[in-house]
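Presented as structure tokens, the chain that follows is alone, the form predicted alone.
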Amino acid sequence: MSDKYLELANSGLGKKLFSAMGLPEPVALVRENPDAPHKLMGQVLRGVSHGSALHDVIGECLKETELQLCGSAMVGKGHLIYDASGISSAEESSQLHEFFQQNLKALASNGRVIVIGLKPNAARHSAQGTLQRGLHGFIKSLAKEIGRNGATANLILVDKGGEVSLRAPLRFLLSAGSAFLNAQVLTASRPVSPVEADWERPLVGKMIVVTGAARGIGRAIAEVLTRDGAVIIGVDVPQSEAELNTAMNKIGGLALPLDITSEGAAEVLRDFCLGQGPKLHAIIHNAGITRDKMLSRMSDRQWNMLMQVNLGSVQRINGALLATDLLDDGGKIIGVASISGIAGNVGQTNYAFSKSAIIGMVETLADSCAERGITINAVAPGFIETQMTAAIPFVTRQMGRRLSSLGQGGLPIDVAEVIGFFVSPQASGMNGNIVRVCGQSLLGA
């Protein structure tokens, strides 16, 4: 369903009317060009704190892009990047204030603010770690200031040995693919496997499983990953076989009608993947359902059915795949959580439990996966325009759209683009991350 309010706010008459009435005027977001994705455009003004150890690395990363790098000032408007890794005292924090106070006016509509710091336990001493943690609050507050212009602000924290992993998150956050990723923290760690891939089509020759691929977010994930070169194994329930076949035929993927909660389903999926070749690049655990009800009136069936789809099947599939070497040395596991699993939601105790457990899966498997050259990460979508959200009552739907810093709901492709980043070979240093794809929704912000 289209967002008529957003469309009107960006029309000639609507701009005048909304401005006169003092109504919110969300800016239409610029997303990837499907015919030429991953192209970085515009100019960048860069600032750096005294004593930074990342100055040269960041400079090399930016030189490899098509972006126009500015000197001490920007002509016109563009993106802002600030290396805050050198800040280690309250007095030195004034450098951060000075850079943005002087240059925020040069931030473009749909522009990007990226702050780069150190993971606190990677700091040289406790005082520096203390100040680096402060960047969380700074970036979340700044994102709320600039969101009305369609601009986003995100933070990259560099862990010990993570300097060599900066290119991937920096490029992604500067791209149109990160349009709905706002006020998030990405941690760059030491790569767990070799990195060799093209920036524009990073998934050429890679086989990827997407569950729940017949429609909505799952279908968008399959399409984006295909655009980037992957061959998709799309999985969905047998009742959706016709829809799944249509989706997979459109992108040249393979359809596997399968109830992932049925006995032996994980082994069926594993054997299907083994039949395609010796390696599986990624598994995207997208399939999920809701069975909303106040806890006092929720039946055992409503609880257990949801838990088997959203959580039990995920654990069994991971177990079956990790019992082989299909994913070793470069594989990716992606969980699809939800902001309900972070902030909770009325009538969704079952759903919130299952999605919070997906986050727990990432946190508990990250180290053991890394030892095998596998990364595991999760995305937590907020209000995304799908058939499901189109069925929400009008007032609730409008609140879901407007209660974010960007003033609008996201699209399925916004979730897909973040997943595309996480499964790219270049993101080998991204492990154990959980990010909300919600435009900085006030829910769980």
Second form
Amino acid sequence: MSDKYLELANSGLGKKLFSAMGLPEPVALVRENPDAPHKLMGQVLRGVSHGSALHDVIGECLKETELQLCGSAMVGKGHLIYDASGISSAEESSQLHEFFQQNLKALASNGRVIVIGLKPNAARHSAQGTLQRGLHGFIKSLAKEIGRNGATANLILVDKGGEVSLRAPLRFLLSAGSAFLNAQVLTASRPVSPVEADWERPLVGKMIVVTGAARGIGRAIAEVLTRDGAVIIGVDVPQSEAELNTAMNKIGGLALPLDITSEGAAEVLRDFCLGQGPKLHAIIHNAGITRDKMLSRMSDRQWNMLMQVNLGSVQRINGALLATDLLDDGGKIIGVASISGIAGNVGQTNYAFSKSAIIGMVETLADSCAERGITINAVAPGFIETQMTAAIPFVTRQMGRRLSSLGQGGLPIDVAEVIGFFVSPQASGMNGNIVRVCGQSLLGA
Ligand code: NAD
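May I ask for the structure of the form predicted in complex with nicotinamide-adenine-dinucleotide now, the form predicted alone having been displayed?
Below: every chain and molecule of the assembly, starting with the one above.
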């Protein structure tokens, strides 16, 4: 479903009209070209706090890109990167203030603010850890100030041994793929498997399962991962077989009609993957349903059915795959949660429970997965334009769209791009992350 308000706000006449009436004017987001390999565009101005140990690593990461790096000032507009990892005292925090005060005017529409800091346990002492935690509040507030210009602010925290993992999140945040990722914290940890570095088509030859791939976000995930070189096994309910075949034929993927809640489904999926020959690179647990009702009126069926699709089947599939070595040494598991599982939502006790539990799955499996060279991460989408959200009543739908710092809902491709980043072999230092893909929705923020 298209967002007519956003379209009008970005048309010639609409711009004049909206401005005269004082209406909010959300900026149309610039996204990746679906037919072209990844490219980083624009110029970058970079600042660094005194005593940073990451200065050289960040410099090397940026030098490898096609971005235009500016010296102490920027001619025109672009992205702003600030390495705040050296900040250890309240007095030293003034460096952060100074850099952005002087340079925010150079931030482009659709530009990126990226702040880099240390995970508190990687800090040299507690005072430094304390100050580094302050960066969360800083980027969340800044994101609210710059969002109306289509610009975003995100934070990368570097864990002990995670310096070598900085490249992937830095490049992703600078790319058009991160357009709807806003006010989030990504942690770069020690890589769990060797880092390969094909930045343009990172998934060439990799086999990836996407559940719920016939339509909506799942279909977009399948398309984005195919663009990046993957071979997709798309799973969806037998009732959607025709839709699934159409989706898979378009991208040269394999269709597996399967209700993931049916008896033995996890083993059917595992055996199908084993039968393809190569190892499985990733499983994307995207299939999900809503069965909204106030708790007092929610039937057993509404609770149990949802729990089986959104959670039970995910656990059974993980169990079946992890009982083999199909995913070991470089494999990726992705959960699809929801901001409902973070913020809660009226009429969604069942859905929010299941999505919160997906976050729990990531938190509890991250360490044991890392020991086998596997990463596990989750995305928590906010308002995304799909059939699921088209079914929401008009007023609530409009509120869902506008209640984000970017003033609009996301597109399925926005969720797909974040997943594409997490499953890229370069992101082997990204483990245990849960990120909202919501444009900084005010719900539960
Ligand atoms: P959708 O309803 O458009 O697509 C979901 C797909 O999952 C469908 O093709 C459906 O047939 C499939 N599916 C459902 N039950 C299945 C089963 N038992 N076995 C196999 N396939 C099954 O939904 P969407 O909006 O694309 O959502 C995708 C995921 O993103 C879901 O997990 C959803 O909870 C999550 N999410 C969506 C939004 C949003 O705004 N659309 C927000 C937050 C989270």
